[in-house]
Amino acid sequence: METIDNWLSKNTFHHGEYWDLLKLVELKEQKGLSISLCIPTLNEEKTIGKEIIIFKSELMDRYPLIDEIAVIDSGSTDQTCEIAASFGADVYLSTDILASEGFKRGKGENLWKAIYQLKGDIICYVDADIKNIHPRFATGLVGPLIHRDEVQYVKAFYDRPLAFSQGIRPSGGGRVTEILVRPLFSLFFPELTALIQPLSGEYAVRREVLESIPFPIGYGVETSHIIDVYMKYGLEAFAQTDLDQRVHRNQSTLDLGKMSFGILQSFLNRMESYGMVDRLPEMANIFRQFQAEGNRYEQVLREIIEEERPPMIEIEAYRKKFSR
């Protein structure tokens, strides 16, 4: 498609384009922008310390690109919060943010509550399990937003080698994208196939966009975001940045199945809400998988409900805090 080719040539970047951090900081200050870095966590004590050290030392102390680094935690039972705080991050429990709205467990809940808690005009989300963390995971995402006012939402993409006990396998990852999301986008939203890794956990977004869209609290949050932003602003609102490589822990096929089940729920809900299909039949929320022990096979049932938080702009406390 000509639209995709044009978009790829104009809106796909490499993190190396933003190597000059002094110029990036200067342009950020000229435009009067503030930037918040949000790391959602749940039991990430092995990697969170290194992430905080690198981001704070390089992007706050050495180059004042990031104005705040915050960990939004879902209730870790390890030392995640203590480690993050000891290295200088602001640490918040999701349960304590907007307590009047209650608490729902899920990554999407943390991302949603970060909009209320953090101050930045731009919020950059970075997952907490990155083993090869580097400043590019932030600079490569906020760079296009600082340089181009029309860009609203920047997604990361990268090679995703999988870490095993035997070492690093040179290829792999992105399995849910290629098996589920890309086929769905190809069928119903062909322009969105231009996004190389729509499910990446690293992205930077302008506050005005984040506050205007709903947030599924579970696995469907990234897919729903992309559809909602696309329907509201069009493909030109997006950009994507090549971050080279991301090393992270591997997920089992069973876990990927649960993720796919939640994503599919959110996707079908979006199709119905935008009038792309007639009324859907009532969908079951029990995901059924099997486990085997010897010659005995047992079906494992898991309830997965893609609940959604409303657009933050609809929350009175948020409107009052940010004078909306």
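Rigid core here is just the name for the largest C-alpha set that superposes within 1.5 Å across the two forms. None of these values were measured; they are calculated from a predicted model. Residue numbers count along the first chain shown, from 1. Compared with the form predicted together with the partner chain:
When two forms of a protein are overlaid on their rigid core, residues whose CA moves 2 Å or more are considered shifted, and residue 16 is not one of them between the two forms.
With the core superposed, residue 7 shows a C-alpha displacement below 2 Å between the two forms.
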The other form holds:
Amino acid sequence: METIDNWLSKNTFHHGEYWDLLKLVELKEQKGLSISLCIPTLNEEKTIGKEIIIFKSELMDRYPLIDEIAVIDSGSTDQTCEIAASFGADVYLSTDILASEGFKRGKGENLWKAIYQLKGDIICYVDADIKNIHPRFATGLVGPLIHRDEVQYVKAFYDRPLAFSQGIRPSGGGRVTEILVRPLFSLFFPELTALIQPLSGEYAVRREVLESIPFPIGYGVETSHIIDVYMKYGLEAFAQTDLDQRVHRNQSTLDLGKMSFGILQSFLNRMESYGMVDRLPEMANIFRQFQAEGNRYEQVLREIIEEERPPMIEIEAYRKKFSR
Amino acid sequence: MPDWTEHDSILRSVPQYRDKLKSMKERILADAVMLGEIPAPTFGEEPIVRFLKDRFTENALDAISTDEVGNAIGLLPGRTGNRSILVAAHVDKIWESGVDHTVTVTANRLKGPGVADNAMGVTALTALPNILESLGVKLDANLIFLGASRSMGRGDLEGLRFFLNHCQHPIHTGVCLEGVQLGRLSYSSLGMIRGEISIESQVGTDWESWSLSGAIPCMNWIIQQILSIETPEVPKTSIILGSVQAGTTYSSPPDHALLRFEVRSEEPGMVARIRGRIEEFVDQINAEHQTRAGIQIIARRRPGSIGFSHPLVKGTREVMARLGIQPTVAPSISELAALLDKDIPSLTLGITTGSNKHNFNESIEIEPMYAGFAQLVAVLQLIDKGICDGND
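And the form predicted together with the partner chain, for comparison with the form predicted on its own?
The next block holds the full complex; its first chain is the one shown before.
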């Protein structure tokens, strides 16, 4: 699909393109933008301290790229909040924000309440469970928004295996992306398959977009966002940045099942709200996956046609043979 | 001669330095985390040296460079540049590249292999320019920051020695930094050799000779002989057996064994005498048995000291006293030895407290580091004001 190839070459970046922080800060100031970093948490005491230290030191104290670092917590029972506060993050309890709207438990709740609590024109969301945290996890995402006014929503993706024997390597997202989301997008929203990791928890978005879309509070928040932003602004509003490796704890297959259930709920909800349930579009039979060569990503298209045979009893030769 | 009014005023400022430095918490810790997470085995220091040079550039140092042995060097020019003080920390760690170098941060400490030895020591090199600026301290002397490569084990201080042999600026004084322990005050270096004894021994093929053949009994004999060497308590002398390797199974005698050892002494000549005895044991076993044993010395230091009463040591003890730090006087076998070899008055200081050094759960405390950096700034100021000059 030409749109996808064109978008991949124009709107897919590598974090290395934004290494010059002085230049990024200068451009941000020229454009009068303010940026908030939001870290949603629930019991992340092992990794939160390091994230705050690195972001605060590198992107606030040394280079004033980020105007506030906020942790929005859903009621951690460990030391998450104390540690985050001790390294200078603003720590909020999700229950305390916009109390008049009540409290629902889920990551999406924290992301939604961040829009109310934080001041930035851009909000950059970063998950708290990253073991190999580095400033690129924020610079790579806000970079395209600072440079390109038409970009609204920047997603992270992770690639660059340290050792790979051949030139071309398979690329893509995690298990839920490859097994559930990519097949669904291939069927119903083929252009969205251009996003290499639609479920990654790191993304930066402009306030005008965030304030105008609904937020599922559970696992479906990323999938739902992507569909809504796509329907409203089209593929051109998206960009994605390669942040190299992300090291985090692995989830069990049972947890992935729970996640998939939540995503499927949100996906069907979006189909319903766009009136697509009782008039399904013609289903595509091209499945879209990724491969990468160096820094160039391309889609690999596979035609998968699930043809069907009738019940055997309807076949005359069969009925004759068995006298049925 | 030093100006004693200024001397007093520096000492009086030290507690305020410690308190002011708390505002730099995240900047200092971010460097310690990043330096801790970059693998830097001896002879594999390029990535950490690259990081260090980038930080030197961000700190607007002059003369940023690496040399042919892979040191990272940067210069912070002083107001007059009347002398040059070397601030050195070894960048190499005992850990191989494949080891998980992840640093974990809790409210009170940093944990991970290499955070104490020597990520925190190297952090002083990256943090010091900002620390001096935030405290409003401007020195007359040039500060030369050296991230020393090839320091540990087989590196044998090659980085620092190369720098000292080729540096174009005469070095007036040296301060070596280790991540732990705060209070460390080393002003003397022990005489030391580190060596390896390897034994190749024929393994008997018959049932009778199995139990006594192979390299292990031979190595055992050598070890027994080494342990029988009497070492005096004064001057302090010790022989350390650090590692023995031999064999892989239960039932096959190995034909090869390796012993790593170190001999240290405060007395000049003592280490050489002990080395002579060990070499005799090796010759004896070759003569009496069918073995090929050999000894290889991989590192050596000459003993040296500036003395307990040197004004630099005295001034440092005064600084520590103002901060409530209990000094631990211990001779060094690390970077200090190369500096004392060149008759450069020098010290080794620790930055913070920590535990489990050289284990996977090596950790350092956050809070004491403010005192560690305050101590460093004050000692540099004392040197700058000429505390060593009477002894030049």
